[in-house]
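Given as structure tokens, the chain that follows is alone and in the form predicted in complex with the partner chain.
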Amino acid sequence: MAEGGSLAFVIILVISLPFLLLALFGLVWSIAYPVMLVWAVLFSGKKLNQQIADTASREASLRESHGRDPLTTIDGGYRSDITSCGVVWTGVVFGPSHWHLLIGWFNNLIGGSIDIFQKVVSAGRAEAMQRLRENAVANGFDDVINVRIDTSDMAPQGGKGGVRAVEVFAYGTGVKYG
């Protein structure tokens, strides 16, 4: 008897197991949400902040240091003794913050421009082309040329849940002059 009411306990158990790890995850996050929003509204500002100034002393020294801006949109470029080209790319994944999303939300509201969400992908842009001015660099390149930036929606459309970012891909041809 004993023995029978102990194999149904633990054959309940391990049928409910994955729903009390849910509810246990679930009352988790109803705590651990709300503190990371504070969080998120305390230091995001500071933190996109923090990103757009790194960006930015990073492209001011990649000048100095290179002489010019190598990016240009130039399809086939300006100059004629180029001896070597590849294609050179890369992305970034660039989101707001709840913080951002909450803002942008109130400005939706009232409507005209939303200045918190420019501010978010311009930075992500921003960090994009550093980066391919940073690889091109990196790989012996002296310039890129026909530079293109597409910027695509990373959110699902119109649903509630995952994240809400833009991915930046920016490309060009990265050219050696001889």
Partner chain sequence: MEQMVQGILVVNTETIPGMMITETLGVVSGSTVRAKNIGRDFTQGLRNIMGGELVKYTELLEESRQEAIGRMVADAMSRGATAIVNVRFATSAVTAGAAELFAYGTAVKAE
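Since we've got the form predicted in complex with the partner chain here, give me the form predicted on its own too.
Below you will find a single chain and nothing else.
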């Protein structure tokens, strides 16, 4: 009889285990999500501002050490002292936090410019351009000419969830002068 009782207990446990795990997950999620949202409210704007300030300070440091900005969108003219050249590229993925998405959603209801998304995309572009500068200097190039920047939306599979991030791809021709 004890063997039958333990077998019934195991069967009940196996059947009810997914429901218990789901209930536990729901309980944890009902506490964790509000905490994460409050965390995002308090710190996501500060983190984005810190990333922008870090990119700006790295750009200023590189300009100071290099003497000028090595990036240009024009072809650089026809110089005869070019000793080597090559493609320089970089990619960055930036996305808004849940708090930024919530602000954007409310702003979209009212209409007009969604400033927080512009700030996120601008931060991504600035970071991509700075990484392009750093790659050019690391590869020994004096200038990067014909600089181009492309952005593309990154959405979840199926595209029904909307844009969750933006990929910024920057590239150009690195040249070394003799």
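These numbers were taken from a predicted model, which means no experiment stands behind them. Positions refer to the first chain, counted from 1.
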Which entry of 66, 104, 42, 98 falls at the hinge, with the rigid parts compared between these two forms: 42
